[in-house]
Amino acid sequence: MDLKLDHHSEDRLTIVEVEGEIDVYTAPRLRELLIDLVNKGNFHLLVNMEKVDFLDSTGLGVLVGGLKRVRAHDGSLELVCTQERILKIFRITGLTKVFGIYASVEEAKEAHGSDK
């Protein structure tokens, strides 16, 4: 399976739509997109993972790397994910304490708006 990436901005939040598998072969594309967005001044990212079928350690590393990049600019990288098999990976690795994880884009936007 391939990886489809798209992004758009709403207010000060950049929403990254991810679909497919994030693995050792496809993760570099996500990494490049996150780096490009940060380089262009997008420091508040929301990665929608609702259509992600698979996530491996390489993909986790890309997300953590993206988080470090935005935090260097007092930014945020949060996730939308309700799939149990993906959430389990975040729980096992302890990354639920690192990332804000929301059930929907709307929920994340509301939370983002209320803390700014």
Second form
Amino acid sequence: MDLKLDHHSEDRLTIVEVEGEIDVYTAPRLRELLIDLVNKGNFHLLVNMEKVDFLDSTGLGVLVGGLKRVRAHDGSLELVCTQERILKIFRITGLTKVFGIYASVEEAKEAHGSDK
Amino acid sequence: MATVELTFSALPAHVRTARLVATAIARRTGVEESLLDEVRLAVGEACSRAVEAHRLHCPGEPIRIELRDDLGRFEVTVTDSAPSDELEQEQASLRFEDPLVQLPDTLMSGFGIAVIVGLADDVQVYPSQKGMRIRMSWPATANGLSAV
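For comparison with the form predicted alone, please write out the form predicted together with the partner chain.
Every chain and every other molecule in the complex is listed next, the one we just looked at coming first.
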């Protein structure tokens, strides 16, 4: 399955919807979207990975790159993910300590609301 | 011992095909369903690393995968032709305590291999000036069908 990307804003949070496979072939499209969003002043990103079928280290690199960019603007890049097969690669690489990972978009929004 | 061999050009689009073939052969060889995601990811990581290395050093050379049903184990070997003597240095410098400092937003060879080591049941990495060979294997049940 190819990669489908969409995004919308809710309050100060930009929610990026990702569907399909994030690998060496498709990851550049996600990288371009994250760079574009940051360049347009969206510094609080929530990447919804609930419909991601596959994620490899190239995809992890893109997410880490996005996190670096938003942090340069005191922003945040967090994830929504409950799929064990996707979470496993975050655990193997130690990236669970780096990303905020939520069980749902609502949970992430509530956490952001309490930050205000 | 039944073997399937696949060679492909160093194009990112072909990595998905390699993953699909490896998963199909693993299932046919009798690898448990619960391990198939690990096979898919580990083979994908090995092939992605090889594609990136070939694009840097030898874009015209093909990458080879061997998938083997070997005495109750499903064994995958990914072989590339790009010099890989810098691998030890990359792995030595790889610490996950602060990935933000170390990880660029492109594939890093040592990072992909660390993921493979975390996934595969048994992994051997053979770097050399002539290329890298990554051999990994998983248990396969006796009920599996022949790979070919």
